[in-house]
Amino acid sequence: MPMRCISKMSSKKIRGRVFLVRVDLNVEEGSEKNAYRVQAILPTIVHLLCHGGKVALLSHRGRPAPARGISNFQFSISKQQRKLSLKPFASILSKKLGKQVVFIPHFDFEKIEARIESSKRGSVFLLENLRFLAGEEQDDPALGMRLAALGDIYVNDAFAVSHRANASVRAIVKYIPSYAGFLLEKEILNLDRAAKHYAHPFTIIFGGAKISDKIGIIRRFQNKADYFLLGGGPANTFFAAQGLPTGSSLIDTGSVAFAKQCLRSKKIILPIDAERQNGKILDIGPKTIDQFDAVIKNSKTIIWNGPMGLFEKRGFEEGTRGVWNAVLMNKKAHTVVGGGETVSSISLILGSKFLISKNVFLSTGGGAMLEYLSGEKLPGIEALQK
């Protein structure tokens, strides 16, 4: 079943209507001006104010326990969760949109729905840390329905949230009129490309932490797929189940049995090489670069989760550098790209720029787009549709 999307509704629907957008704003501290997520749901907001509407922005960040006094709205917030406000983007986004955006420190309601209600078309405001009110997570429907009363209109431009059951993810639609946002619905359109659309040769690349979130997608996909290129924790699970040495490395333990599994794949492509330090793999090595190299650039359809390792640090970011030079260089597969680390090592190749050709897609999803092609169903995703 499709979902209800903005981008078919009407001028005259869009005027003088209040929109509350549940967007993503799940950054870390330090990284929120150049943040791809910031960047990605500005189409949306623009798109809503340069049709006479009002934006309230609905988000999260980090996972804080519930503020102290939330019940009676006025709550302190302690230094730890300072550090979770959302306050540091309404100058960011400011400057973004050219306008102000009003930041709303507190959950009194009825004083956050008389100011919206008297601003004038055009206005935007963002609420503060949702998590900071113990119902979000909870998915109450008496928040989500407290939210709603602030708005004519919900939208959903949060993909990377959709698989969580939360308040203002699921709850509140029962309660107001909903859509997709411009970046949700790409989202979904660039995923389902990939995933039941694709090209062959078809090529999954995993790195990151664990195998285990990513399970799903190889089991789907192992009758499909022409590759998968590991590198990062589930490489070194591979490596541990063929009962190679490995040292301190991250391994994914329990995903071990499965990896064994899937051992006499011949789809399954690990690294011939590795860097290492104090006998920790922390990268791939320039002949296993060389190899990923030639398959990525002869293949049609590509989706990507996870770095090759732990290219943060100087001497482990070449493997990670090598697949994005790949990837780019490919201008004629159909790439997704996930995962917030993923995304954001871009910057080895692009610095704080995300100007790359239309082929290749930013998923701004990390564990929603796994589940996602898992084939599993997401709250945010199933409520839209009904």
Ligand code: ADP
Contents of the next structure:
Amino acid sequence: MPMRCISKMSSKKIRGRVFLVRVDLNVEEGSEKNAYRVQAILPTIVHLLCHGGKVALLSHRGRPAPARGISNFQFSISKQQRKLSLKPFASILSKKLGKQVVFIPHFDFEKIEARIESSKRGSVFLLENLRFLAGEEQDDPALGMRLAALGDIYVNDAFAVSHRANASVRAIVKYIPSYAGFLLEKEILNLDRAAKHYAHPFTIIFGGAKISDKIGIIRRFQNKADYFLLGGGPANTFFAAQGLPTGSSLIDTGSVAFAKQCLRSKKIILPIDAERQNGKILDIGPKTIDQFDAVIKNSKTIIWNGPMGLFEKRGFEEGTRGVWNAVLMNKKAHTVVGGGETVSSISLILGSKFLISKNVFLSTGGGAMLEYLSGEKLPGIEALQK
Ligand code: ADP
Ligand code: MG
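Having seen the form predicted alone, could you give me the form predicted in complex with adenosine-5'-diphosphate?
After this comes the whole thing, all chains and molecules, with the earlier chain placed first.
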């Protein structure tokens, strides 16, 4: 079903209106400035500002515990929570946008409303971490309504949280006309192209920590994809299913039974060598890199989530480097790469010496991407459908 998209809205409708834009600023401390997620939200904001709209940015960050015993609209900040404030993003976004982004450090909604209302066209505001409010993760309709009252039009540009039934993602949509932003539209377009309009050979690459959230995709694409290349935790889980010694390697024990069911599938390609330390399998080995490289080179559709090894540790990044090189060399395939660590691994491993060509799409979603590809309905996206 098609979504209502801000890209189709006439500029007349934008002028003078207040847009509540749900973005994803869920970035770890220390990597705020260069985060791909922050860069990715700019087109929607710039578009709305250029056409004379006002923008109020809504986001969460991390998993703060909301203060207990007070209403869903109030919060008191503890030291630990302060680290999860969205304040640092105001100056970062100000620089990127070339205009002041006003940070609002409280949830006194009447004051916020008045402040936005009295501002000039082209103003940008950033609200505090919505998860400081208990109502956010509870998808509280009262909070959704209160947030909706701050603006005229709601825009979801936070694909990475669209699988969460949260007040600023789902409840709010009931009270205000709602649209998808440029980023969300692009995410869905690219994921649909890979999942529904794929060309063969179609290769799915899985690594990372868990396999449980990837099972849905293996099931859905078992007859459609040609290869599943497995590294990281998923590969270890298959080794355990084969009865091979895995020591204290990262394994998803809950998925061993599923892996056993898949052992006979010729499409599932497991590593043939590995890098180990203290009995732990921490990366795929050089022969496997060559083998994966050959498959990736010839693929026409590629979906990748999860690093091949513990790439953050020196000596265990070669597998992930190999997959990045192969993926970036293939200019013919339609490629989608997603997942927080997977996407951030590119700059850690390749530095600034890489070019992402048009055929490769970096998704801002991890869990959301996996759920969407599994065919599940995402509450934030359902809410925007016509
Ligand atoms: P993403 O964030 O891209 O969705 P995950 O969160 O599933 O990926 O997993 C990423 C993490 O998995 C990385 O921190 C990486 O170090 C770790 N990892 C991958 N392979 C291994 C391995 N063999 N042993 C331990 N950790 C691994
Ligand atoms: Mg992760």
